[in-house]
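Below sits a lone chain in structure tokens, taken as the form predicted alone.
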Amino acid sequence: MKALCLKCMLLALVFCCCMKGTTYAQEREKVLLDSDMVEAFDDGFAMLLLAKSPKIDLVGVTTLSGNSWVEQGTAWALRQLEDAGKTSVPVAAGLEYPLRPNRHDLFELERKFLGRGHDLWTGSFGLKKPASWQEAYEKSYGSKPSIKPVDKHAVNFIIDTIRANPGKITIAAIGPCGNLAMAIRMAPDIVPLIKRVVYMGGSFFQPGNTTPAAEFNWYFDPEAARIVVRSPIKEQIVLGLDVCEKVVFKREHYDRLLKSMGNHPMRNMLRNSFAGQSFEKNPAFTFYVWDVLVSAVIIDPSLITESVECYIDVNDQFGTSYGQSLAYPELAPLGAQKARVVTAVDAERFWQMLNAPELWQQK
């Protein structure tokens, strides 16, 4: 009788370890990152931390232009996920051009009128448009991928994503707004079943980068991210100038980097990077994250600090102010919706997870 009862119980506590296992795997936070891509830091950096860490199931990339164009996004996105050994993950390629006509060929233009802010980076206004992603691809690479973008426009692989897992998926939305903006406006119903979005965008309580009133992610495409933010999702939370410029990347981050990363392919996209070789140059150089933040946040809320509870909106209307993201406490344009604007991070714990081993572990 003992021994019956004795088995009784083994097979009751293997029975909840399979269950606490099961659990897990369903408690996974589904994430969908929509991204301007770019090799290694911050998008690329900011793709691995999602694509490795235990509590996320990463259930696709969506790329646009804005950094990059999005034949290069996509390309460098393939590659990178082909280096994670994370090839499951399936990719899709989104929105050329922001919505408003003609950006790109009136940017010059455009920027003297709007005048320039303290960051001289300029995207896709100021590099070649490849003839495909493949030629993007064989270009930095010299080689064919190994996979493929799925058969799917971004916008639609976003629709059907959200409507397969209502109230599931957190989309970390790192680049400009077009995927999601069209997203919504092709199926409105998509807007109660997303669960959050964590943005990288904006500058509300201080000067914009690309111009002195606008970030670059918002000002790439004011029009989609005002619709984006006036949409009454449940929950978005917002890191902009306001805590990116707070944590600064220095020389000894970079070295640091460099050695946890040990033999990992995206050790030498680092080091070929603006960042890597400027850094190489010029001990003295720094630079800033931003998209990297979003990841990390998502995996680890309690590495926010500090954040203020506001109505936010964007202003798309042409003029010195266009693309500048708008805060305010009470009293609010008809339409603005409630997010969460986080001013602080703990710096010091986000390096520690961007270098630990497991994440430059390579199987």
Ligand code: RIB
Given for the second form:
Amino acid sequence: MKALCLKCMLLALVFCCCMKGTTYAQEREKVLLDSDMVEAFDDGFAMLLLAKSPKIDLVGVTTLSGNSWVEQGTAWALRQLEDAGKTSVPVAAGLEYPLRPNRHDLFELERKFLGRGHDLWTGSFGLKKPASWQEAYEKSYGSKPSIKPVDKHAVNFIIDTIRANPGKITIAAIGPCGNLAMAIRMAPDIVPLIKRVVYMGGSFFQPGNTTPAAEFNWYFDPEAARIVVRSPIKEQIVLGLDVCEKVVFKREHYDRLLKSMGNHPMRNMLRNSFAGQSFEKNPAFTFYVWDVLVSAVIIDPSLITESVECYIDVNDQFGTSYGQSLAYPELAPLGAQKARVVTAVDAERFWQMLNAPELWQQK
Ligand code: RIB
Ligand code: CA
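I would like to compare: after the form predicted alone, may I see the structure of the form predicted in complex with alpha-D-ribofuranose (RIB)?
Now the complete complex, all chains and molecules, led by this one.
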């Protein structure tokens, strides 16, 4: 009799552990990060937050040109995952160019014709295209990587991942929308299967940063951004410049971050980055954190303190408003979809999250 009771108790214990394990696995938010990757700020930190959070299952990183050429972004994504001890996260390389032809050839003329925004950043528009991600990796690190991208284009990786996880994937879209637009055009069936998209993009109630009308990500490929935001995705949350330019990155934040990072390899990446160099030269320099806010609000949605529900759209007509993001409280153009446009976050708690010791522990 006693042996039977013991067996029943053991079985119950095993069952609970299995359920606990299943519950734990179900609780982690599955996130696919689509990024025009850079080292450290801002895409690199956005990826690190997701990769290290116990609440997140980072199912993959898809890269494309924007801040950087896709070859550079792929190399920098691989390296930062190696440094974070997250080499199991798959990386898939994506679009090299925006949908509209010859944008890189015409960029300087565009800025003369359309006007220049308050941010001089030109991303890959101003960079020489590497021959391959391997060349970009060896140029940046002088060594060969221990990992490589998956042998699948980012667009196919997105389609396959969404289909394999119906209703479960949050897409963090922190660069131009080319990969997502091509995935939606190639496989419209994935749209209702996407749990939600959280974007860094657009500037709805204030001027753009790249042209007076447009923010960089959506200016880089307005046609793609319009395709995605006009898709009937269950939930769209947008962090535009409206909130991103309220969280000002100052020297005091930089100094605190360097302390928190200890001897993490990304500390040198930060110091050698445009932001780090600028802070070191000019203590009064200020920057923004843009994409890192997207990861932060996915990890802790309570960081969002203010937002507006509205219909959104992107102007893809080549002219002075090319790439402009538009918000309509009602009476929107046919086809525009509803979104939650974030207008404020809890900056103090965000900085606490970014300085958390567990984020910078080397595993
Ligand atoms: O306008 C800011 C956006 O452009 C950020 O995503 C930054 O990484 C760049 O891609
Ligand atoms: Ca970005």
